[in-house]
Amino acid sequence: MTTKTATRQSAQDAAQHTNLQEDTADTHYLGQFIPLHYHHNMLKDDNRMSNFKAAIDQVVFDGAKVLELGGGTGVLSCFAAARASKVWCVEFNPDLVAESRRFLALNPDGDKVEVVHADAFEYLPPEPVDVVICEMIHVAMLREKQIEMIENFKQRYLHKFGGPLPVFMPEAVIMAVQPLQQDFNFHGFYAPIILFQRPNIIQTGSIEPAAPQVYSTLDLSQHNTLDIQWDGNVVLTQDCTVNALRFITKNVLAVLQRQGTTIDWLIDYLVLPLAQDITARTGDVLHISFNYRAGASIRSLERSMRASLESTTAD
């Protein structure tokens, strides 16, 4: 081995091992890392706010217990006070613990909210509760703690309170991954680069050769496992160039048995371009496959994704 080789050897080995260690070591919760105005920005987020609203208003009833578990601002802590007697509203960062504090002072039922400042993966209430609300969440269960913080609790829970569990707010999470033909021209840069997407508008740098697939559906009432993975196959519909897949994860916030019908959000679309593109037509079969563990680095997705041509259509 030449010194020039094993000097990129080295260089590589170092890299792996530093996106390793980042991937491992990334014990800490993202919201700590987060400065207030984007939490400030998250209450003009009507797609996020009205959907929760709803779902709460629906959930809880007069004179539950009510548990939020990373209460950022306070107020979905606050919409459950409207009807519940007692709301305990968990925050680590002291800056939003202040903040949260502030603002549940200025707004009506806010002197039912008590704001700990504590680890959400330690606290647990002085008695049982009815409902746990719990966003912290990220497309594809990424980045955010949330399944590892249920799944802690819920052990926790019973063994202090026993059974049964409250209601969880989201139920559920269901994933879908689709393929995409996305522009990454900036002004003439190109520029391969993660990218979100708002749900429910017309995305005009995306071509969209098939539907998004389902690869993972959470019942955040049972056990889940931390390891998120999809082999599959996807038939595409037209001519294109496959060079990135789209990430689109729904939380199921509410299910209303007696409507026979959900209250969802859907929260934005992550976007993670491949290594390589994929020249395609129509009726090939695209082999997809991906695995990351819930609460991991972004980048952690985008090394395992693979895609490849199954089949082609004869000519």
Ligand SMILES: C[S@@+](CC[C@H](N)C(=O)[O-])C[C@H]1O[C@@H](n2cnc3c(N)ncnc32)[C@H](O)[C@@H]1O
Contents of the next structure:
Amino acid sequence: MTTKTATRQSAQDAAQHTNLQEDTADTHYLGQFIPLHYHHNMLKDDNRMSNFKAAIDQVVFDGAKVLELGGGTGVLSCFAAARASKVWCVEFNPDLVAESRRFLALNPDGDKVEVVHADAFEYLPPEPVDVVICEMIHVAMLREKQIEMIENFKQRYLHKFGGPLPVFMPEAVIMAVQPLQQDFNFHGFYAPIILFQRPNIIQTGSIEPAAPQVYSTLDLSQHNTLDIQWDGNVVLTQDCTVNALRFITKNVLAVLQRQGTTIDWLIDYLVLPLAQDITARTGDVLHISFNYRAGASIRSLERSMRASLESTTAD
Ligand SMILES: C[S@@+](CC[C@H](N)C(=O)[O-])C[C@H]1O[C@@H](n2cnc3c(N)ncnc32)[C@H](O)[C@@H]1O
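Can you swap the form predicted on its own for the form predicted in complex with this ligand?
Let's see the whole complex now, leading with the same chain.
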């Protein structure tokens, strides 16, 4: 083990103590209360906004009844109100309840949106709805409660109204993992940190020695457990030092049956450093495993990650 690797390992061990606290931390820590300025950044995120708007325009039909779980600024409810006859927008953060009411009053069709100050784990609309929009989404489905929320909602909704279930937006989530050789030098300062990367741009600090491997596909209309795990092999296509895993999350916001296509939202990638560097050659098989719970902390995934060489090609 090199000095750098040893240091990283002991730092990770030390961090485990802190992480125990984080795992049981309150909802403030795990991304349930998102500060207002993050919401303003979400409004400015063109990748997120344009795909949600396109999906809502396709899925919400004239006269539809819509429910949004976790409405924030009310922006997605407002998009839905362009065609819906009624939108219930549930939000439990009082600052955002006030803010969304203020914004909706400034927008056409905002009067069709009823902002409900409630816990979305408990609220049900007064009548059946056609579409449920829920964006409590973090990369790898960590931190925020999307999966738990939708599972909880489906049970309570079916109990109150019977079937059919409404259409969910997003309809599905596809998650993939990719080994990386990641540059963790910052102007000469070495720090193997958690990184977020914009998708669809060239990441100059990342070498990709294998293609992403899909490890989970969740159809939100079906029953999903919160436990997510993967144990698989990846063949490396170049000589490299694998020192990180990249987690990729694509949300299928809408499935357009007639066009035979989907509207997707690829959120920022998550890059997590491995505890040990792995020096590998072209053709080597890298064994990767990890397990975590949807809605849990990033650290809980990081701690569970294991990577090792299965076999090496002969020289
Ligand atoms: C990622 S933000 C999305 C906000 C908005 N839908 C948008 O797209 O801009 C998630 C929102 O869900 C809210 N939220 C989280 N848990 C909730 C709960 N249990 N009940 C109601 N709202 C909740 C948060 O306060 C936050 O406003």
